[in-house]
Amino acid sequence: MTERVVIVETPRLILGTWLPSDRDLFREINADPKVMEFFPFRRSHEEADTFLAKLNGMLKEDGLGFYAVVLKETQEPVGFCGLSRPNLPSVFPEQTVEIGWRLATRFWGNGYATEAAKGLLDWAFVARNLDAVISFAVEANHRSTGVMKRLGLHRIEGLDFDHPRVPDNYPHLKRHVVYAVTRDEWKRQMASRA
């Protein structure tokens, strides 16, 4: 039996590697028009399965990637949250690390995305000793930018960009806003909350 490798624990959540039993939840997220509202595509079951295998492969390579977010109490997966390299050389330096998340809509409104991302930022700055983490989203995606603000990330207006991988026939999805936090800023925030 495959066991989940736990990377981060928060009061209510576990972030870790994906299990075969998480596949249905991952398919649900990738096909849901509400979750994917600010993306120019949905994924079929087959495409979601291929992407899920890729995500688990990324975790084995360098520890960065998108982890399953699981409720501690029930062991039920609710979505994912992770750190990755955006691979947008025309926009960000190669060493840039971004944080991102997606949850199934039935789990929205419980603070899980904020809690998972906070735990992952702690891990990024303490265990991984990263210098800074960014996050970006379509300008109109106020749910995601709201999480960024709750996490203490701040807008870097000079870095707003038109996403090069968004097709031109989706002009409303091209413009992205960028938020960021440095390790020193994060540590100061955590100290002030203690």
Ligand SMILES: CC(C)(COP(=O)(O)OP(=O)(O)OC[C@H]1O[C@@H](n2cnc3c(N)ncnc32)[C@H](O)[C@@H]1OP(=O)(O)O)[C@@H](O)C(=O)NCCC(=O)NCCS
Given for the second form:
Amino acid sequence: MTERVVIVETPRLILGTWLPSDRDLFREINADPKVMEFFPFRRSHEEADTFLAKLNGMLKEDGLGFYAVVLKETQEPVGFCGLSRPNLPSVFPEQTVEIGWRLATRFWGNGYATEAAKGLLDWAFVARNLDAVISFAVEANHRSTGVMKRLGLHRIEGLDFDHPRVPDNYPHLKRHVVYAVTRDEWKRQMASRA
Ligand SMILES: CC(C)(COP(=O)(O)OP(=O)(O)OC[C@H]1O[C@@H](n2cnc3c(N)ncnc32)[C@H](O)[C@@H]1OP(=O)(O)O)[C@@H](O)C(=O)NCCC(=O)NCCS
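Having seen the form predicted on its own, please provide the structure of the form predicted in complex with this ligand.
Whole complex next, starting from this chain.
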């Protein structure tokens, strides 16, 4: 693919399909211990390349997927933001959709993750008519739960869970908290902010 297919545009960002030129940024994100602090794995450059190819494949199938987040002004990729199915049947119903984000550390602290996710949630609820979107993170991942709170997602207290795919030898990464927003709540929030 040589041209980026744009899914969502926000004031400063474009969310779209991945280009071969995004490869270095994707490698950087997957190998940086600070970005991966709350994940029990790292990806080698080769594994990151394979995963990137898979992500673009997933985009074509059903529209859900992890999109490149790109600065409009410079066309520079900064990370990704996406919608996916958690595929955790012991925790969430099959049709559940989650939103997630990951930026290269040099782009943290600019509001880009919240801006990208807000654009994607608007798209999810208006263009794709989803009923609700959840997000979850390791309890101590305050940067990520901060994004959830800034977006207006609310914590579902009874849904804290131990992530079944986190190996037992990473006990500090097991416990996750869950936040959610419904389409009606999102539309009400947008109307009251307008
Ligand atoms: C989670 C993650 C995406 C959050 O990134 P972030 O840049 O902190 O989040 P935001 O986009 O909401 O930016 C908010 C920060 O930008 C600041 N900011 C600066 N300019 C801003 C602007 N124009 N608009 C909004 N916020 C702005 C805010 O004050 C806030 O700063 P603070 O962190 O000092 O409080 C990032 O930390 C990350 O990639 N982490 C690793 C991967 C990860 O854990 N992903 C989640 C797994 S569940």
